[in-house]
Amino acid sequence: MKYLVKNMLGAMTMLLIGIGAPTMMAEDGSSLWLRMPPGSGAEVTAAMKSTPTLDIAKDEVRRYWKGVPVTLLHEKVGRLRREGFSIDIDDKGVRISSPTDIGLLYGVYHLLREQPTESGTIVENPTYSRRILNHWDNPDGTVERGYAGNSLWEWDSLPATISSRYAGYARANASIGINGTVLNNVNAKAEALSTEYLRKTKVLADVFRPYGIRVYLSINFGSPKRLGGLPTSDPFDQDVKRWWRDKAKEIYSLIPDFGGFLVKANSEGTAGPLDYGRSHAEGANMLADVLKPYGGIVMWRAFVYHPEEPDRAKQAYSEFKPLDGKFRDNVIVQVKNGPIDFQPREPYTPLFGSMSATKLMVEFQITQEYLGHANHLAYLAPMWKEFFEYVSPSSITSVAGVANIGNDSNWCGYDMAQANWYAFGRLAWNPELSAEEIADEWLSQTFTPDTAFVDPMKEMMMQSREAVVNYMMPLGLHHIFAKDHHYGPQPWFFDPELRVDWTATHYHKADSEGLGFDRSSTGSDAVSQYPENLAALFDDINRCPEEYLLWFHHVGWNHKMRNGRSLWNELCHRYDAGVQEVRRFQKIWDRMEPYVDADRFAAIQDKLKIQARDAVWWKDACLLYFQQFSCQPIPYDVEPPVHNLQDMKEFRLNLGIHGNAPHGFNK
């Protein structure tokens, strides 16, 4: 009987968490930034017929608003776009207006987030009409580059069993303006389009719809052959076109508001139109024509690279720039923010700004594949703001983020990593928001609004990504990770049996002369893909921003940096600065104990211990390895290595369950 009661209480608790009600049990991070105090049963009225979305909006007001009465109105105010809203406040009440139900729900979440008390008017419109999470989840429940447990989607239980966390996920996304989700891995299995899986997908779409979230699927371009039994998947073949038309009809009969397809084609061994002598545009356009009658879109990824191209950073531009203007109007080319692969720091991909006749979508990575997985604090809003310093928000049409969400109780594997999910949604809604504003919002809602907590934590978050860059790959170094994982360092990695662009030595080019990949006009000439003013800046070793120096230049060990240090000395100081910053983060967090529940305090404290250990690992591995080439001493004011290089070359990382909790090293 006790066991039955215990499980009933557990089920009730999970149900409450799923719909966002605060829990009085020990904090486990499951409430995310939606830990709002109970409201006072505020009066709320809606001057329109009840709908599932309006019912959610009204329920949120009643649960969490403590102010004057709230009225929801359908109004086509001139300044408001489809999902936009206005909030008018006076001493008599609050009036939220929008042309759509989902706009009203967004208005309610804004009201609850900001808790405005003064009379006035707030007007908000999303910058981008598509603000989409990309889940790299597999049918077997694993998640590629996932560090928060297994997939949230319980495919084996669908469609019969619907987890309460699906609605919790949708609610969290709606609260920050995310309006789309790609459910499966870009390395898609053909079975994702099978009737069995489409019926499962329908259930998720039905749960998400009231929250304004449309579902999309990653597809395998070879599906007509692999799933449909056709002899080819050639996009010009009439039987192939017919197969796709029939499949689209089936999808939309189940999910009338299905968003469309995400396609990774002819990249890392995936099938694509190039297999049949067709272009990326011709493959994308065939699918676009199939989806056009239903209002669907094709998101075609530009992540391509081939072994015959000596500089991988040039490939996307080289392959897609000639196709500008050749894509249908319901095709969006999805481009990673940087030209290599979500590195801790990259210059922006030069396709942005160069394809004026093609719709482009930026792809950010929320999950920390290259930034310490779910063990390291790395607040990524400053990275994404850095991208927008070079790329005008108006030059892209949509935003995608590779999700960091799994079935762990705190959703993201690390309580602090929730900030990146939150920041992505807020920046996708409004890229003009500052990283500081977003950090302030997240901290206040997730922990406490007490400035004694928020101010030092905000400073820590704002400096965290730069700390990671410093102890991993400063000054433009990139892709010097270990062979079998993207967690730890292995700058010495080279395997003659692998493609050279899958080795670390290819990217840093360390030798007795210096360090760095020469992409200048006398090297690979990747600089020429940028606008003239930036090309000239990046091409000049004396003017190139030092954060990109080793990205664009092979630099002599004694090259004089702007602060007067040699390259070698500056490299040593940058690595050491990263280590010292993480240790400082530990001290800041220790002072936060009075403001945080015991569970989350201990969990974050443990993560910072791991990060501090890993920072030393990175520093020692890289400096000891590069010292073999510089033949110079580590400066006296830099903490000396505690490891031996040969021992480090024999380290084998025990990643533990889900690959996100290293337990130590083996030799």
Ligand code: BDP
Contents of the next structure:
Amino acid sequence: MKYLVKNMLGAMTMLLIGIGAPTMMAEDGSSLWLRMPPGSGAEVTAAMKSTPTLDIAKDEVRRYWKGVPVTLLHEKVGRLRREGFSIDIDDKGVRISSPTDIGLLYGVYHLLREQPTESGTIVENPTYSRRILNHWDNPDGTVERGYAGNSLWEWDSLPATISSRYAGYARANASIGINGTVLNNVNAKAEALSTEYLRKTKVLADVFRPYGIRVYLSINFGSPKRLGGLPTSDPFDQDVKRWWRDKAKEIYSLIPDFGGFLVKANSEGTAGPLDYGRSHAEGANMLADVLKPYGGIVMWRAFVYHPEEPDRAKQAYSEFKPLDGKFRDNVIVQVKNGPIDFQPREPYTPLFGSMSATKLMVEFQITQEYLGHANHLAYLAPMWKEFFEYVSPSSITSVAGVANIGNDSNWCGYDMAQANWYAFGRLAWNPELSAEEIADEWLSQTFTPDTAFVDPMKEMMMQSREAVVNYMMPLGLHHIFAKDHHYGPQPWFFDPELRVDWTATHYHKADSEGLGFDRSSTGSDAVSQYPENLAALFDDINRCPEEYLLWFHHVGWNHKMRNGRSLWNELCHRYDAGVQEVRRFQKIWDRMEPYVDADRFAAIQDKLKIQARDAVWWKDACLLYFQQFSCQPIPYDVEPPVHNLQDMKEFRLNLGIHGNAPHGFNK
Ligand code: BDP
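Go ahead and give the structure of the form predicted together with the ligand, now that the form predicted on its own is out.
Now the full complex is given, and it begins with the chain already shown.
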């Protein structure tokens, strides 16, 4: 990628604050990756009559493009799909063509991002037509699993007051091709569909529309009863159907391009069709029929698990596979990437590839519920690419990501976490992009294109998720988090009062023999849900990829790993490697000081400090705990624990405000 302008902002500020001053202009991260230096007021023409979207496109060119005149054209050039665009450049000008206004706006953002200097043609089409953020935001302003402050949506002051951040949010999304947003938590309150809230939602939809973003809502399946006062929410009941039809009519009268509903039904206590003896398909289809006349869709989540199912990893497949082919064509079954729950590493959910007669979409989690909240650097593109290595991009129809956005000034609670929002959008547009390319783009725009900065930072980002896996739960371990907040380690967590699949001991099954959850054909047989070749691979303890070993097998402490170490020794080395990586990240970052403004430099330095502290906490807690079962020493070449287990059991990492862990521990 070529950048015409090298960190102009930084250079200008140096001049303003005095030559030789080592600092650059203070930045609070609020500009995200859109820190474009001012353009040269380039000439921009469009033959079409002006629309809000075209006006934005022209404005962005005038403000930020430095170079030859730009022409925007409505043209369906050969291979262009609805939101696709082509950019033709020669020394006389740039011609951006698309069949739609939004395609032209995407073309403009592409131009500004790439800053191409050579003549040629670029053609871009999105792989998926729906690229959607899921906000887990509640009407009271809190955000479930949100670590970036409160909700961006100021429900109390809507519809009268329109925060300027709404347009900023929409612009940031449009710049990376995100075209949908589910505004509220999947654990939906029925009031989300009240007339009062719909009027507020309409205002947001109006702000987002010119940026090509459609609004969707999570709904509570029990709404007819809870909100409508009906005696039942049975999807087969005529009054219930009528209630939904009237609600849809009301919604579309306010928001004519409303996208549809996201539904978490019969999951973790939410209402659903099973309450009335109806299937997931029957529930989803009732809603789909209601939305069909308006072009709306239903995204029906497959995140379900009963307490009776001994292996939660098998539940979604067991429940949804038999329903293949039974859903309406405007239902998309939304499936988490992994079969348990957004762990630092999981094998893919075997529903993908096995429901050929049903539309499926993947749900990634951008917010780092299980990866250190907004404190740990974990660049997630490599994780999502890993998913696409197993699941063909063409086998799914759409992509959703649980947002990591809140009202913090830097949007994500951590400057480095902005990369995950960015990467989600870019991969939803084109899953073939590499994680490196995306990191490169993001770093260049968010900080500086200087390769002395970008290269080491890219390498650090690329290793960051693996580091988290290593110091939290290597070799296929999973769900050994502290109860509820999912921040620190609590492998000892067991509570006889709770359902067993909410405890940690259930997932690691440490005993004097070994460690890991046996999902092989002689265990829970979860392997059999995968295609034959993978089932055979995962089933064989000697061939199973080691990153999934303890996911699929209960492995003896002295089991010989591929590098010759015993399982116990390898476990110790993995935890230690995770810690050492974070120390290395700290050193890399310290060397970046000359390239970054002082505020963001200090903020990231502080976060890495917390991460280093937490990594040691994780390593010590897990190794000391598992050592009680392995009864073997921690190898000499592994950094010895600095905590002791009893203290760690008594103290929990302090979560502080918004669930972010500040410094220090708390009882
Ligand atoms: C779990 C979260 C919980 C969500 C649930 C879901 O801990 O807050 O409500 O997933 O996705 O990861 O429905």
